[in-house]
Structures are given as structure tokens and as C-alpha cells.
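Consider the single chain below, provided in C-alpha cells and representing the form predicted alone.
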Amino acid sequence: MKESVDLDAIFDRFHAPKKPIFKERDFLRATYVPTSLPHRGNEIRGLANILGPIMAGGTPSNAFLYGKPGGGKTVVTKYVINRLHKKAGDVDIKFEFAFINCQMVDTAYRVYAALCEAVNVEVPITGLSTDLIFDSFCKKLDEEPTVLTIILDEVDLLMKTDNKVNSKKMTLLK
């Protein structure tokens, strides 16, 4: 007697290799930075010109990128910073960057702790004053012959959640 349902066919559908829905899942990640950014040449050039003095051992100007959500500010910044990091490494310039998303790191304490982490200074999750953490960060920067560029993504959110931030310190971090 023949089965009325072909169970082997059903099970084989699950076992057989399927063609994936996505060619590359990483393209959908928020952290993905493509190898090229069409239609962002002016923005890339502008930011590269601001950060370019790093390649001559100089200090770049501060940059404040603003625009509508989804306009490409974050990806342009990551694109330029990644390329600059590689180029600086190719010519033995000590250049590092700290990319901090203020949507995730949402208090001054956490920002300072993240900056300390970027320069290999250990700080506890809580318990120290922000002044002490910031001083530890500055002391470490003074010891190292490295150019550190700090990117505070979504910094407006930090300013909304932590009104007690010392404006002098935030000026240094821009």
C-alpha cells in the first residue's frame, strides 16, 4: 500500500541546500561600510580635507556633520576614517580613532569610559567621578605619541540625556 503523503519529499525540502534569500547578509548590518559610496563625493571630500592634516602630523579642525536621518553621515564618516586609518598605517603615522554612538553610550560617564577604553585605560563601569575618568583619559593621551580622532555619533542625544555635562569637556570631545 502506497502512502498518501510523500514524507520523504517534505523532509528533503528541509534538508536540501537552499538558495539564500540574501547574497550578503552583512550589507544589512548598521555597522557595514561599503567599499564605495556613490553620490557622496562632496561629503567625502569635505571630511577628508578636514581630517587630512593628520597625514602631515597636524591637528585637524573639528567637524560637525548634520542633516536628516538616513542621509549617510555615519557611513561617510566611517568610510573616510577607515581609509585614513589605513593610509596613516601605510606611512607609519600613529593614528587611532574612537567611534562612539551616543545612542548606545548615553551618559558623559559612559562616553569618558569608552574614550578610556579606546586608549587602553581601564575604568570601572560605575563609581568614579567623570572628572577623574576624564583626567585619566587626558593623562594617557599626553603619554602617547598617537593622534586620536573622536567621533561622537548622535551627540545630540547625549546632550539631551545628560544636561550636567561640563561644556568645556564636551568642546574638547567634539
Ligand SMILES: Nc1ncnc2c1ncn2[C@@H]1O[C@H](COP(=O)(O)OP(=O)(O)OP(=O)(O)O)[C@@H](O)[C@H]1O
Given for the second form:
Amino acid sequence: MKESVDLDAIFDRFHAPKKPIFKERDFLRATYVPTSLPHRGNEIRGLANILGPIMAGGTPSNAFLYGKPGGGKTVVTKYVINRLHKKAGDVDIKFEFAFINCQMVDTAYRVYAALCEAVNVEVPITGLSTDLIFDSFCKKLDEEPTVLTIILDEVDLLMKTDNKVNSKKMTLLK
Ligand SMILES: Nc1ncnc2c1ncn2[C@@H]1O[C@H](COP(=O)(O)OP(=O)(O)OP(=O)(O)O)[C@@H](O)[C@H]1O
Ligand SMILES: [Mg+2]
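Having looked at the form predicted alone, could you now put up the form predicted together with the named molecule?
Then the entire complex follows, led off by the chain already shown.
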């Protein structure tokens, strides 16, 4: 039976396009991190210097990045953290990071659950108290010789919700 839609033709067009519209489709993805970020040298340098102590097995200071929408806060953070992760790996320094987008992960419970996931602690998607889940996270963190850097992207959205992340607790994680 002849197909009403020629799926092969559609998929072939993507597989071997005659006249590709996109030179590199991935460049348009929100998650794409360019290999260089023009005009952001100062910001990159600043963040790298704040996170630098990780390379000596130390704890970096907290950083709060703010600026106009689309200015590059997210991409600069990803750029620096990815490079740091690679560099730390090259010299056998245990360094992990948890990148949490608070637009998606929008309650205190879900933030703590994401943190638990980052350190391989299993928690139910709902049901426990935030205190309990946070304690499990801290306990696991204390057992591990790893420095964990937490990035809360779009954190302002989280602060607007009723389920605020307890800032006193987060300060303990410094
Ligand atoms: N210096 C740069 N060079 C190349 N691309 C950049 C640069 N700065 C930002 N971009 C690109 O511009 C887009 C917006 O950047 P980004 O998402 O990092 O901004 P933002 O400050 O986090 O914005 P928002 O406040 O909306 O979260 C992304 O696609 C990013 O890759
Ligand atoms: Mg952003």
C-alpha cells in the first residue's frame, strides 16, 4: 500500500539536505555554549577568579550575577563552569556542579530534590519535608570529598514563589 505521506522523502531531506537552511542547527539551541564569547572577557575573568579556589581544593565565595536579559549571564556561567570542570578533571581535583534552572525547578522542594539527584541521593518527587530532604543532601555532601558548586539560574523566579528556598540554609553551603 502506498503511504499517503512520503516519510522517507521528509527524513531524507533532513539527512542529506540539498540546500541546507542552517549551517549549524545546534547554534540556535538555548543550551548551546559558543566556543568563544566576544565582549565578555571581564565577566569571564571575574567569575573564573571567584571559582578559582576550587582548583586548590578550596571553597569559592558565592557569586550573584545580574544584568539585562540576554546579556549572557547563563552562557558565561556555563562557559566558565564547563572549562573549570574539564580543568579540574585533568588534574584529578574532585569538582562537580549542579545547574538548576529555577524556571523549571520552581519550588524549594524541587530545588532540594535536584540537589539530591546531583549527589546521587534518591528522593521521592513529593512527600518528604523540605527539612528532611535538605538534611539528606547535606549528609551525603559531608561524606563526599567533592566540591559541589550549585548554580541557581533565574533564581529571582524562585524568590517570587511562596515556596522560597531558605536562604539561611543555602548560605551554609558556601
Ligand atoms: N558574548 C556572547 N557571544 C556570543 N553569544 C552570546 C554572548 N552573550 C550571549 N550570547 C548568546 O545570547 C543568548 C542569550 O544569552 P544568555 O541566555 O546567556 O543571557 P542571559 O543574561 O542569561 O539572559 P536572561 O536574563 O534572559 O536569562 C544565548 O543564546 C547566548 O548563547
Ligand atoms: Mg539566563
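Rigid core (definition): largest C-alpha set, two forms, superposition within 1.5 Å. Positions refer to the first chain, counted from 1. Small disclaimer: the values here were computed from a predicted structure and weren't measured.
Relative to the superposed rigid core, the position of the CA of residue 22 differs between the two forms by less than 2 Å. Comparing between the two forms on a rigid core frame, one finds that residue 12 has its C-alpha moved by 11.9 Å.
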